[in-house]
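Here's a solo chain for you in structure tokens, the form predicted on its own.
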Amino acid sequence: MDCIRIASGQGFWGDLLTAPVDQLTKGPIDYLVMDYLAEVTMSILQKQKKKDPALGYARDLIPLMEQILPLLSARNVKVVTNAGGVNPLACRDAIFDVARRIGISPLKIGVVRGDDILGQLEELALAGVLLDSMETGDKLATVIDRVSSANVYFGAAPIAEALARGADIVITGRTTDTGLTLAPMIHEFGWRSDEWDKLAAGTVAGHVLECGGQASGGNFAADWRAVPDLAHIGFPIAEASPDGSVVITKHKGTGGLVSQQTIKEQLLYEIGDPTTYITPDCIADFTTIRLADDGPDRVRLSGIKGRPATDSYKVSMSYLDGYTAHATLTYAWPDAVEKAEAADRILRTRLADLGLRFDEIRTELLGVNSCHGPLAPRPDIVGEVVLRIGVRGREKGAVERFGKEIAPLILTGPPGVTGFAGGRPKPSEVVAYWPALIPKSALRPNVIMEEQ
């Protein structure tokens, strides 16, 4: 094809629903990509998945599978996700049950494996793949008990082949955002694993639509006041061409906008070294990104430059590290910062007075810090103020008695005090990031297809 029209459906699991039915319906596209995998994500899953061995996927995907299908069958539109999660066999088979139940046939879906490493950590150790944290140097073995999600970013390939293969929809686990558009530019355009510039081009691409509507208007710092309509925003399009080239849009008569500078703000999002933007596909330098308009909602990409991809993938390990409660309260005017910062001192006290020892306690005053911190100007007078504490610890005793302080504040603490009405808070499992490499030649991931 000379040109494919690669939509951005969802930029997180709980993005907006009605984004690909709207790209679906509103104009022409090719594929539809969704995103909807974060690290935290992925130990959710595996929590799920401990439960009930039928979980562990994105389970949005589901319904929204029933509205779409048809346009889908209809409009001969692809579908990649990585929806799958830590058990994308089952979301491939919840599918089917909708397409059975619906009268949507042939179906042909691909799933790539081989990302989930949770039941192989020992094994690995063994074999010398170390996986030290990349942000420390810790030994895993430091961990390794607590360890509750492990998953191998891939790339594009696997994606790709599947496509090859003649899936409809490709559903993933732990795959990279970008490599989800980058893997339908490799399979439409034939490039080779090697053509460094046009990789990196659709990677860039990829990073674009990653997050859905903040690349068409959402989030937009610079002038939001200037986005039309957001509350029908339209999600990105990339219109992509063999040679590299690549003009992200959105479909006509929706809301939203797309600027260079919207462009700007969500090339610059979660980038370290703007040179040396690592994939497992190749290296992208984002500082050769050329940005021009070419018509209204339209701006073109070129002049990218890659660099070959290192010989390891990232992976992404969570672990439990104790627990955590959190707590708010509401104080009136006047004095409403006072009086909540003397519930703070309060509260502070008698937790120290019962001996009780925590990792960390945090305070925020909603409305007066909480975003600046000390360096927030304070107002001269304030209506009202939330005061909202948290507590970090390895002891769940601990965490759990700080919850049953709360209240008593009330009554024996500063007036004109509102806001609680949800009971004690409970303690909830904090889970940590270790993020790690692994040589490539360590695991391959495993394409599998099936058609009902």
Second form
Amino acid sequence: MDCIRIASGQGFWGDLLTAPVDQLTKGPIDYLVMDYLAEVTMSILQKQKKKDPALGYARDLIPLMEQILPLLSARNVKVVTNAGGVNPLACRDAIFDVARRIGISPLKIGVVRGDDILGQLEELALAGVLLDSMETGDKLATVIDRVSSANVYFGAAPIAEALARGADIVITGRTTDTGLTLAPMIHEFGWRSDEWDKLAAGTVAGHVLECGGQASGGNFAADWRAVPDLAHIGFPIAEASPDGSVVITKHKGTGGLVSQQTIKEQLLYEIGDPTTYITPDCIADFTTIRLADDGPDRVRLSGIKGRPATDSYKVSMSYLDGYTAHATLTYAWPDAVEKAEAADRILRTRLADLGLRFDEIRTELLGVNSCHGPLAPRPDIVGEVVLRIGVRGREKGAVERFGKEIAPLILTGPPGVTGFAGGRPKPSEVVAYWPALIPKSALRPNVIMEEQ
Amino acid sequence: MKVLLLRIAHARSGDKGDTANVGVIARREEYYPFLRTELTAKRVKAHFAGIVEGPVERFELPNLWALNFLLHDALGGGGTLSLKNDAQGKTLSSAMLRMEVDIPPTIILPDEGHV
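Could the form predicted in complex with the partner chain be given as well, to go with the form predicted on its own?
What follows is the entire complex, opening with the chain shown before.
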């Protein structure tokens, strides 16, 4: 088996819709991997599923499939995605519906289930699986009646199983982003589950691909002016070899840039201790990664070392934790900053007079300090500034009332104010995050194959 | 010579709960030893006074000429809890590059970093 080409099609739900199509049409690939799930997404999807049992997955996938199913079969490209969210079977059925409608057959879809443990929390607790917070050590019992989603991060193994059983498309719920990319390598190269260096190499490749264009010139800090044609950015592609070496590249003729610097920035994105990058598949040591140029827009990764996987899965839970609302008002020259600060004081006085209680009130001046806070020098003269005030509290009523105190500032506060269109700010639910560990022995991923 | 870190390094930041990570990468291999000596966890913590409430941890990645910093309690609660405009700490990378570092003028390329 020669090298295989694994292409990133989406870095998050909401990413560039043309990217997966470009990956399929602008050059050869073998696998298209698409990441749709962030922490907060799972809670939103649970809410959608509660309203309609046929929902709860990343719906963007379905019109995309309508567009690309003919290309996938013509070019023999397989898809691996976590778009299944909290309802991967419904996601599969929606794809089958589309396939029937446009006459794509046969089509074999593998679904990875078992990650959604929202309905099993009490049962697990009775079995001694406590799911205390791994950040604070707090007991799950303190929030269990407010938990809105609970999902285990599975790794590459069940996806590789689905591919081995002949899946053209693999749909998962919560899976590590890196597992989506590693799984095709395990399947194609027959890597054993204790070949830690190779699994670590595939995991590192997955980390590079998991944020889409952020590895190929997007959000590139070293020299953003030097990135050509971001309008037509080519998403990253991993050319993986059986020995565990990987070249990151992108299709010829696309925009963007793959260089050692773009790869380094992505390697450092959202990591902790670089010697111990933990996934269900292995522990990867990012300090062992060696980079080398391999031609234009090609960077080779090699030398990657791994260690045995731990005996736990990570669990991601979300729970409802009060309400927030945000308001913005724009103040113009002269004295824009002083006027915005005066308006903030007036508003806070009125909120206090009303006896409203909040866990936090935060004031930021967009254009002055909302990014770098006290590290940003205070400007002498600005053309305008946006006052942004947010509140958070347990009582929805108080947060709602805050929203009614914004518009009055226009006629009863400092002058030169605009930018208040859009009506009263509405309270939105705070979805707080509860990370925990669960022994791998407490549950098993379940692969379901279906052909149509 | 004191220079802005922006001249000799680039960076990317992101979030994990209420912790932000900032990866700082030397623009050239020759600069990396100065990042190691100048960017101590203690100095970075002092730089972020008023933003980072918790401790700062530092990790070294010499192969990538890079340091990784974890800034704890830096995001106003993190996730949807945070009231910050930059709730995910995406711009803490460039906030880091506002630091000043001491580096011999002889080894800096004159056009480095577009400053």
